[in-house]
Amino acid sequence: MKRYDLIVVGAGPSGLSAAIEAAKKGLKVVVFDENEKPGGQLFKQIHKFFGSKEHRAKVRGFVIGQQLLDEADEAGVKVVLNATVIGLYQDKEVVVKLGGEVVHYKGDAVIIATGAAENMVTFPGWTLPGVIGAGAAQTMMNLHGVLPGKRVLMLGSGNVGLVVSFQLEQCGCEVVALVDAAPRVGGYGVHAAKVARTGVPFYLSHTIVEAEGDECVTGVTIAEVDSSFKFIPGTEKHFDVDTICLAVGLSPMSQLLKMAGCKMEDNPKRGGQVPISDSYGQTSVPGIFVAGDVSGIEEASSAMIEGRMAGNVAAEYLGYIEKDALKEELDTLDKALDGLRQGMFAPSNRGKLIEKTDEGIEVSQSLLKNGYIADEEIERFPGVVRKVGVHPVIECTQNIPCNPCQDACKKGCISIGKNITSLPIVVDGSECINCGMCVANCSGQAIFLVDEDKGDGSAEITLPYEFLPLPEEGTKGFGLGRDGKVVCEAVVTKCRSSKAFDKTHLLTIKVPKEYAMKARFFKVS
């Protein structure tokens, strides 16, 4: 039987982070993962992460995945792929299926970081080819370069549904509708807003009646639901689609922990059946730890910090670091994790209707119900200002943990302050130099540079743009409003690309000046 100081199950963000921390402390570490590529969900994540520098903010997920792999390799972590862990028994014996062979390993400590699996919902026709999980669609697009379909309906308005809807549009699919039985958008408003301004309609308080088709999906019918989630007769709506994506939540993959005899609980706030553990991942079985979504569904940024915590705790458990050193490490990590768990989307606020921001500003009801902020609501937020000359307009209207815009502006035009969840403001008296770094660095694509009056009856708006092909200078088209509808004619005056922008292109369009605060997307005519 092969022995390691630490066995980690799962080579996703939390598992790799745990392995790196433990290996740095001197442990002999092996990581098993059933997939053919390490990195878990990170290599499907082409969007930029939220948070701060410490959370790897403004870095795209697949880049973070590669960074973790490089760190693991440098630390001497052994990563074994195509390795399915089929058993976790007493005395931390781990049984792994490697090809046609079953191999037994012994760990002095074990960290389970198996992540979560996509939930499904049932409806007539749900087994037809063409009904897939949003994660599966993301895998097809971003790992294998395969279109999931041409016309897609998305069920679910959490961050996964919103992010994948935008990525479907990026790869050339038409998202005909984004549907959710809940009465309000579940994910970040900035994610919803960037989907809405491309023209995707939101149907809240709606869900699927049936998927249509004989051998595959050819259409779908949705209907409005009442407060008891029962269909309201006469509200049916039909869409011709070839794909239905389901983004209806995740469930922790905690089977190994139950097999090992860990105490478990059904906890809806954490995603389902999870192990009972302390703040740093120690389960009821000494020497078995958990990290990431297997212990409760959160964002990948949180999972990485939880992994680092578990790796350090395992190192102390095995005597590789002293308690004082562990406390110092955990104090730093606690502070970083606490920052991510603040604001409107904190775990403690799940399921709650937040009516005002921390600053006392009424939350946009249009954003919650329609996916976009109404024109008459937008100027009540501190990042949206009117002034002469080029200036940033920051349409970030919810308290989410993110501050790259503050760091990006070297002229000090943007401030969030010490609290990472505060709404960004445009600093009085500051002078924008039109460098575009704030636009490119905003993880939510919620910052625009606006010159409201060019002196000839026109205005110029610089937008974040992540679609191909890039429009050339002189390309004519239309400016779309926050709701995705045409508001005016527009012409491209500049398209800037730079290594520093990290594949977020800056598209500058000229519009009639009365639409300077309304046009937020460009569509080629």
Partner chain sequence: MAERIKEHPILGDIKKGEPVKFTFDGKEVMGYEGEPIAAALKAAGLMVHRYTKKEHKPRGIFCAIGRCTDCVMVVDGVPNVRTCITPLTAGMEVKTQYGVSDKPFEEQ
Second form
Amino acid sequence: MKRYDLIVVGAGPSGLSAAIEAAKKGLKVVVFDENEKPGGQLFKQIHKFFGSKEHRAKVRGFVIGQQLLDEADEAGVKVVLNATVIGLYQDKEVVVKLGGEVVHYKGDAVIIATGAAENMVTFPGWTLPGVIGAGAAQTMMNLHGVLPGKRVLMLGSGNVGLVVSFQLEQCGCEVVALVDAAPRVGGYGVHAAKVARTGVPFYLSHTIVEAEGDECVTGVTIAEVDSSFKFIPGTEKHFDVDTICLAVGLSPMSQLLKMAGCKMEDNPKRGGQVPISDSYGQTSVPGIFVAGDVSGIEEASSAMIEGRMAGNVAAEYLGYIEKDALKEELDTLDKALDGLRQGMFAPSNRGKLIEKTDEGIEVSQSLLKNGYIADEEIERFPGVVRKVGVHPVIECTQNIPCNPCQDACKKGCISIGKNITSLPIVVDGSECINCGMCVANCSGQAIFLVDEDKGDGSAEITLPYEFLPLPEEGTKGFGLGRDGKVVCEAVVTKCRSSKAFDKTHLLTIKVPKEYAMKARFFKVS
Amino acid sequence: MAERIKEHPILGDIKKGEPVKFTFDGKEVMGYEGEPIAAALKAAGLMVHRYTKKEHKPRGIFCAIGRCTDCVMVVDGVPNVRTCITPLTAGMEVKTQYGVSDKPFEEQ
Amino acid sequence: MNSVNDRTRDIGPFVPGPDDDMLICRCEEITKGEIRQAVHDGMWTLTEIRRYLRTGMGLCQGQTCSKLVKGIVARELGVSPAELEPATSRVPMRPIEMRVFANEADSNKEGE
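Beyond the form predicted on its own, can we have the form predicted together with the partner chain?
Full complex below, order starting with the chain above.
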């Protein structure tokens, strides 16, 4: 039986990060992953990540995936693919299916980084071809370049549902409705807003009554639910769709840990059945560690930090580094992780209804119910100010851990301050040079450059645009409001692309000046 | 029904293997070498991968990452092949799976 | 003793529900009604349900339905899903052909 210092199960963001840290400390490491390619779900993530520089904010997920693979290569991490771990015995014996054989390995330490599996909901017709998981949609479109469908209904308003809806639109699918049984949008407001402004209607407090079709999905009926999630008769709505996408949460894939004899708990805040572990991933079995979603559902950014923690702890456990060195590493990682676990969406706030921001501003109720901020709500947020000349309008209205906008502006127009979750403000007396870096760098696509009065009765709005084809200068169309409805006529005056914008194009449209604070998207007529 | 993404606004051209021919229930279909069989079927608008054993109900892609096993088909004579994670090769014989057979129920 | 193990507890009679024909275990094609009935037949643990009905015993090994089954059983027993012990985890965690499962690599000749 072959022995390794450390065996990592799962080559996703946390597993790779753990392996990298351990290999750097001198451990002989192997990573097993059942998939054909490493990187876990990172290569399906095409949006820019939140956070700050140290979390690789504003970098797209698949780029982070490649960076991680390169780092693993450099550190000499051995990743074995198509290697399905089918068992983990108590003395850290790992059983792997490799090709047509079953191979046993012994790890002096084992890190389980198996990630999560999608939750599902049932409704009549849920087994029909065309009802798919949101992950399946991402896999089809972003890995294999195949459209998941033409007309899609999305169930789930968490970040996965919102992000995947946007991705579906980016590759040319029509998202006919975004539906959630919960009364409020579950994911980041900025993710919701960028979907809503393209015209996707949100149906909160609604769920699927039935999927229709004989051989595959041809339609779907949804209906409103009351506070005990019972259908309210007479509220049914029907859509012709070929695809129903389910994004109703994730559960840790912790079966290996249970098998290995780790103490487990059912913890709804962590997403289900998880091993009891300390904050650095040590389970109840000495030498077995966990990192990433398998220890509690969070995001790729935090999974990578947890992985690095576990890799270091494993190194110390096997004597490759001293306690002092470990403490130093963990202090830095702790800070990085704390940064991500703040704000309204922090794990500790899960399930809580937050009515005011840290600044004491009332949270937009329309954002939570409809996916967009109402016109009458928008001006109470500190990033939204009226000024003469071109200036940024920052429609970032929830306390989330993200600050690339403040670094993006070389003129110091945008400030978040020390606390990464504070709402960005437009700095008094600062001078915007219309460079567009803030618009392109905002991971939430929540920043617009607005010239409220061009002097000829018109206003110009520069907005982030990640769709094809790119409208050319002079293209006529409509300005859409935050709710995705046509508010005015608009004409494209400029479309800027640059390497520094990283595929977020800057579309400038001219609209009647009374729509300067209303039009937020462009649709070709 | 479904089709391929020609140019993706973020990913650009999605790299593919060589175009290859394979068969679905004896009919010739085009796909790209190395992509999952399920992706090639989906791109060709073929939704039903199998009919279940008990209820004879249609199933297709569900999780697309090899977990749910709903997309299994008979591939080159082998039943229960997870088409969402099995790479396509030229000349593959892909057949609808009825229960665990490639023969329709009335012929079983 | 928690309420799940207390077999003297009366959980009431089986009451048919409107969605009893809803398929829960996609692989083995087991319905909600069958699972609810099984609880009333005395199968109070997820392991028992598995053996009795084969939920989660098909090709996918419960990847999709285990959480759903847990919810249904908990509801029938009048407990929270968190109180139910999940079904046993054991090798093999993934579908594997018997000929592969039986083919242990020669431990002297390394597998990879």
